[in-house]
Structure formats: C-alpha cells, structure tokens
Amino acid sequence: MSKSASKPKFRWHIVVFLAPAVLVYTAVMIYPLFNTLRLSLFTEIDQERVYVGLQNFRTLFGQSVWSDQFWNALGNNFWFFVIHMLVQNPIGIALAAVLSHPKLRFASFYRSAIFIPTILSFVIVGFAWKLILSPIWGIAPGMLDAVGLKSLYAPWLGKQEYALTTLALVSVWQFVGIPMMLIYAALLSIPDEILEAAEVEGITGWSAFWKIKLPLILPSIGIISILTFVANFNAFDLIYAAQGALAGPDFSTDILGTFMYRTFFGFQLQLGDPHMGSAIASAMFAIILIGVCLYLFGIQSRMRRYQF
C-alpha cells in the first residue's frame, strides 16, 4: 500500500466553515483583549504614549485616590453578585421545579410570563423601575398604600443603604427566566427510568426532588452559578440607565463597570484616561479569569466525583 494512500487527508471543509467564526471572535473578542491589556502598560506624557510596565496598577493599588474607588465598586459588585446566587439562582431553580410538574396546566404560558423581561432592553428595564419607584410618580406607593403597607415605602434608589440591592433586585426580575429554564431543561433530560424506579421505592414529590433529582442536576446548578458570577461582575447597564455614569447617591451602586467606564471615557470634569481605564479593565478580566478557574478546577471536579 502506498505512503499516499495509508496518510488521512486533511479535512480543508473544516477550515472552511470555522474559519469566519474564527475571525469575527478574534475580531470583536481576542484582539480587543490583548489591545486593553497592551493599553493598561502605557500612560501618556506630553501627548506622547510611553511605556510604564505595571506603574498603572500600582498607582490604581496604591494610591487612595483610586484604591478607594475600586474597592468600593468591588465591594459594590460583590453583594450584586451575592443577591443574585442567593435570590435569583434559588427562585429559578424552586420555579423549575414547579413549572416541570407534569399536571400543571398552563405551564408553557407561565413560563413564557417569567422569560419575558429576559428580553426587554436594559435601558428600559432601568427606566420602568426608576420611574415605578419614583416617590412623585411613581406607583409603588399608591401600591403598598392599597395593601395597606404605604408605612414600608421608602425611596429605594434615592437612599445610600438601599439603592444597590434595589437595583440587584430589579435584575433578578429581570433575569430570573434564564436560570428557570436552563434547570427546567436539566429536570426533563432525566431519564424516567430513574424516576420510576425511585417511585417504586416509596419516594415522590418533593422527596423526589430533593433525594433524586437535585443531585442529578448539580452540574446545571454548577453552570448557571459561574454564567452568574461572570455576568455580574460585567454588569454596566442596569446600573448606567437607572443611575447614571455616578452611580449614586454617592456612588452606592458604583461597580467595576461604572467605575471603569468613568475612567476610560470620563464624565462631567472628570477627564478620561484610557491607560487606567484599560488598567481596571484588566483587573476585571483577573477577577472574573481567577473566579472561573477556581470553579473548574476545584468545584466542578468535586461536582464529577460527586455524581459519579
């Protein structure tokens, strides 16, 4: 048998089909990355760009002007992401698990009610709720009036204490869908086998849920916990509509995001500097890079070992 007979051919029509995906990612995705990166060693002196290694990160570290800022908006983020693994997850999950039940009716109507605000922009997201809490405008008091709970009402978004769990709130309404539906999707993938043999052992309903199907959809819940972490610690959006680039009052609400849009673009008389936004910026990409690495190789590994 000849040597050009016996060597595999190369596959050119695989090339072909990844190689557009290859090139936009690496347009909108890696280069953007590497050229922050690349940005956050330089400072510029004199209208002229010059090489200052890791000085940007010491001067964002070590001087209190920054180093405040940036530990109030990770501390900031942090309790954003903390409502959400607490609140959203633990709701999505209970939901799914109610929405799957097979004589419920009207499921796939509730379920499309609860996805909905998924869709919605965060600019009006941001707007709705600042206006339905507004203490002028606003519907919330006339709401908890009717309820008799008018004494409970507060301006939420205009108190310091408030505000960013507030706004936390009002993304878990808005995002409470997506967890709902990945864990909806992991309850059917279970084998009815399972189920019926675990009936035939005297467990069902909620006991079923939580000696059977819990720990089968573990990896599920693993997933949507790090899609949690790396979507808050991105959040910019519902912070920037309903609060401005400030994020007050005070910057209460301030996170990574704001606080590097700030930065990098300035605001009001705050001139932007590009270098030390790029600066924070790669400290965001090390927060979220160190988070999913910690999931990967030490949760989720557990996780396997766990479940097989």
The other form holds:
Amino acid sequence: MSKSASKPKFRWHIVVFLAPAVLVYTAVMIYPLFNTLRLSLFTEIDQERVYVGLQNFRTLFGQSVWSDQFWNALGNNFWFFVIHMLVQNPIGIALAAVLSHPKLRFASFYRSAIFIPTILSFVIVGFAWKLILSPIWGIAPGMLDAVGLKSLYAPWLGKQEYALTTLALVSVWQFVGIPMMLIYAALLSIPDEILEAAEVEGITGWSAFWKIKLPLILPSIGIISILTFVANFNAFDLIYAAQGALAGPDFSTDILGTFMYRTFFGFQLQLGDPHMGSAIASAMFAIILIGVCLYLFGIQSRMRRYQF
Amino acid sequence: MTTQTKLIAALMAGTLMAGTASAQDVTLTIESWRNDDLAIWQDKIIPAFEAAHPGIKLNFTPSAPAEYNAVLNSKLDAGSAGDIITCRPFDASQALFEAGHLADISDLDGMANFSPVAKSGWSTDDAATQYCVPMASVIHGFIYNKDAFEEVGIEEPTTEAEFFAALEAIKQDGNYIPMAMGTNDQWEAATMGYNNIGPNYWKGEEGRLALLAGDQKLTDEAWVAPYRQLAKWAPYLGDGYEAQTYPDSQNIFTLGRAAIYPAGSWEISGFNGLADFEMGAFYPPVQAAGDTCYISDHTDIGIGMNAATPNPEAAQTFLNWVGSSEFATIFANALPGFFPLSSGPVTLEDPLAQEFISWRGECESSIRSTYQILSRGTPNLENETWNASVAVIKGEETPEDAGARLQNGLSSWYAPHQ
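Right, the form predicted alone is done; let's see the coordinates for the form predicted together with its partner chain.
All chains and molecules follow, beginning with the one already shown.
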C-alpha cells in the first residue's frame, strides 16, 4: 500500500490520447522535415545518390549562379516582410481601434467585410488582382481615369521596380483581417476599470490609446509580428499564382518559396534537383528558426505583462 | 440462409461479375500537358482508336502545361503515373528514360515511319535507342489579320525593312495595336520572339550545330542580332505589354484589336474558333530580299510508354497506331498547326495550317536553339533565354550584354564552350 503511494501509477491514458496526434504529426511534419535536412546532404551522380556533406550549401552560398538567386530571393523575402510590418500591422491596429470604439455603428459588418478576404484562396486572390490591375482588361486604369489620375497608372505587375511591392500590398489586403481580429480581441479584454481610472486622471481619446491601450496590447502585437514573419518567409502561393514559377519580371518577385519550388521540382526544360531543393528548404528552415529564436529570447522574454 | 449471408453472397457475386466484366477491357491512361486538346482526344482520336481496337479503352488525363513536368515526375516516382506518357522533346524525356521510367521502344514497327531528324528529339545522344514515338512538330512564324492589312494598305512583309515599315504603318493608322505580344509570361518573348526570328541570323541548323560543337558563341553577331531586332519590337507591342500575359495576347489578337501575332502554329486550332476575321501567315522576314529563309520547325510532342505499366501489350498496340499514317491524318486535321512528323502522306484541310506547312518547301527547317543538350546544366539556357529576351525588349539590358551573360552561363558548365 505504501509502495503504490510513493510511486504513482503510470498514467497510460495520457499516452493513448496523445498518440493519434503525435503519430499523424510525426508522419506528415517531423519525419519529412528531418528527411529534407538529410536529403540536402546528398547529391545525385549517374542515377546514384551520393553523400557529399555540406557541399550543396557551399554551392548554394558560394557559386554565383546559385548564390545570386539565393540572396535575391532572400532580399525579396525581407522586403515582402517589411511591407507587411509597415502596412499590414499598423492598419490592422488602427482598424481594431476604430472598431472597438463603442459608438461605431455597423461595427460587425465592417469587421466581417474586412475579414472575408482572409478566407479566400490564394489562387483566387492572385487571379482577381491580376485582372483588376491588367492594363488591357483591368478596371484599375479606368477607375484612375475617372478621377483624372490616369497618369499614375502603370502595368504594376509587369515592372521590375513595382511588382514585388504590388504583390506585397495584395497580400496585405488579403490578410489585414488577422491582426485586426487579434488586436480587437486584445482591446476588448482591457478592463473598463483601467480606462475609467485613466479618465479620472484626465487621460482620454488619443492619449488614452497611446498611454494605456497600446502598452497593454503590445504582447499581441509581438505575436502578430512573429506570425507575419513565419508566414512571409514561407510564402509561395501568391507569387506562384500571379507570376508563375519564374517569378517575373526578371526574378524581381522571386522569393525563397518559388526558388525552392523551381529547383526542387524543375521548371520547363530545367530538370528538378531534389538535393539542391532540400538545401534551399533547409536554409529557409534555418532562417525562420533563427528569426523565431531571436524574437523569443530577445523580445518576448523581456516584454512586460500586466496582471489585472 | 440468413438474410445476412444472403446479402454477403449477393455482394460477392456482384463483385465477381464486375471483376470479369472489367477484365475483358484494358484501360490505358494517357498523361499529357495538352489540356487544350481534351475535346479532340475525346471526340476524334479515342473513338477512332477504340473502334479499330476493341478491348482497349483510352483515358486521356492532361494537366496544366507549366506543371506537367513536376506532376509527372512526382507521379512516376510514386508509381501512380499512367500507362502512356506524352514526352517533351530532348532532356526532360531523356532523363525519364535514364531513370527507367520510359520503356525502350526502338523495335516498335511504327518507328519505321520516321526520319532520323524526327526521331532526334526522343532518342539517346548516340541515336541508338528510341524511347518515344514522334507525334508532332510546331512551326513558328507570324499570323496576321487580313482585314487589318487591307485597311492599312500593306502586304505580307518578306524583308526586315518591310516588316518594320508595316508595323510603323499600322501604328500610324492607329486602329490596331501593331503586334500582340506581352512579356509577363516571359516564354513568349523567347519562343515566339527570339527562336522565331533567330534561325534567319544563325542560318538554321548550321548555326545551331556550330553552337552545340562550341564553334560559335552566343556573343557572335549571329546570336546577338536577333536580340537587336527584338529590342526594336517594344514600341509596337501596345500599352502595358509588360504586364500582358499569354492569354491576354491571344485575346487581343482574336478580338481584332491587334494586327500581327508572333505565333507558333499550335495557335491555329484555337484561333480558328475565336477569330471572326480572315487570318494569313508569313514566315520570319529575311534581312535582304533573296536571302534563304529559315524557319523553326520544332519537334514538340512525342509519346512513350511507362516502363512500369501493367499493360505493355496494349500500350505497344497504341504506340504502333500512333506511328501510322491513319493517326497522323486524324491528328493533323483535328489539330491544325501540329504537323505530323511521320513520312506517310497526310493532307491538311485547314488553309492556315497548309500555309505554315508549305514553308517547309520554301525555307530551311531548324529546331529551337536551346533545346538539345544546351539546357542540361545550371544555369539552364532555355530559361536564361526567356529572361534575356524580355530584358532586351524592355530595354533593361543591351543585346550585347544579354549575349555575354548567356555565354558566361553556358561556358560555366558546358565543356565545348570552356
């Protein structure tokens, strides 16, 4: 009796209930991830898979044929991310602040309307925006003409200097609903007592937002930033749907996702190279891992939390 | 018998009957990137074959052209690919053969109907082994709107000077966009641009084989000059051509908004159904009157057998039929613009297609410069050519710089150029 008390029974039900999820997750996520990392250490010579250690990474970073494309794609990824951070998240916060205003009418209608693009498929969004912006059939030139701004119109998706920014803004349009909803929820969870106390001290309106609400929603903004980072460095679909695997014009919209796709599966006459493709995928994994770690240890752990 | 056992017995009997019924018929699944051809296969080719070969059913399952290679490779690796595989010419199919995915069909009776040039797209480098039956070639040139030419008062150009004079006249007239081509999809500029007008400069096969052997370089005048002509196209391509896609170009032309369309002959069947004006065609204009003309008559489609097919006999029967002139006649007339490669006699009913194929008699034929061997390494010359063609049209790179960049890329991996 005393024996069983000192050593509690192994709780089998935990294992049993966790098993399905763990097995499925291992099969479709963990095993492929490690297999990709493993594949990147091999190469194919005469139909034979040969172990070459880090040679693929040396090629990727050292040979200008590969490294030019890699750094171009990485730079484009950063620009994609910067646009999201500068445009999507401030707009999301502003929309949430407006929506949470108690006197706003039709708030739930606006909320749904802004959130709807988030549930659309990338392919539809890419195709619809391609049509809207098309110089031949699109409504963009006509609409600008109607307000006398036709001279501002350019074939944005076809110009090297604008294409990536245009696509980033399309992506912002699609996903601005996510930060809006998260911030909205965070704003609603701020207790009224705090806001009332601030009001008593004479802090109202804008200064109430800057001094009281913003510090309280900072953890949510941090979470949104890291979600945006991971999503942007994994991005592929929108670019592929709008510009194809060659990410034109002249690779100006090429990001790591499209670069990896082209290399791994091949494109047109170019044959697929699963080993170099895995090397790129591993590099993407490393970049995302480093970014998330920097955030977790550099920012998240120093963030102050308020307990009510 | 209880109700339950009765039910089981009935189910088993049903299964057995279904099993025997399907065992009589072999169904061959055909992989292809020609999703445009679905109707033609279903209405014409498949009924003709099935009527002649009872017991073999065909199932044509195409995927999107740009995704075909990726989809096919994944299916073959996973063992779920169809019995019959439509082959792209040269390296992509050769890689499939070397990986053991395509069967050796050198001994097929139908192969006797093809010339060595026709077979070259689908045989090993030493031409000893054949792995796909040649099906069709496509010819490049320019399709034009006859009504527009009449309105503007111009004739089919035969020299470059006449060509640009015609473009200028259409532009001055103002009712039509002179030429329907965009640079958004990139391949148009290379396939319908560079490789369309190029053979006139590098003298067709002569230049192409010299480049393969390393005797000519992409920095030579013959290979840079086509870029110089492409750069002069830009003012005639219409507003916003930078974002114009391939389907946009097709629509602009068939809606009668553009006068000239740099074309591959595969457009003919599609355009016939869409354009309500009369179309004509001219081959790439030569530099000076009286020069020999060269056309790109590119081996484009072959068809082979999945080495892992469970029905090799039925597949061979089908491939033999593809090599026959019966198939060539059905295919060429059902798909005007895809010209049969077999040496058997074929008559074409479509006047536009007949125009294209008649150039074989007037001009020297060649195939696209980047397809054989030169796109085997990294960087891949075909994709680089897409990129360079677009860059020179948009004026972002000079023709000389483009030639030098491509030559650098090629000599980085191709021994004869090192």
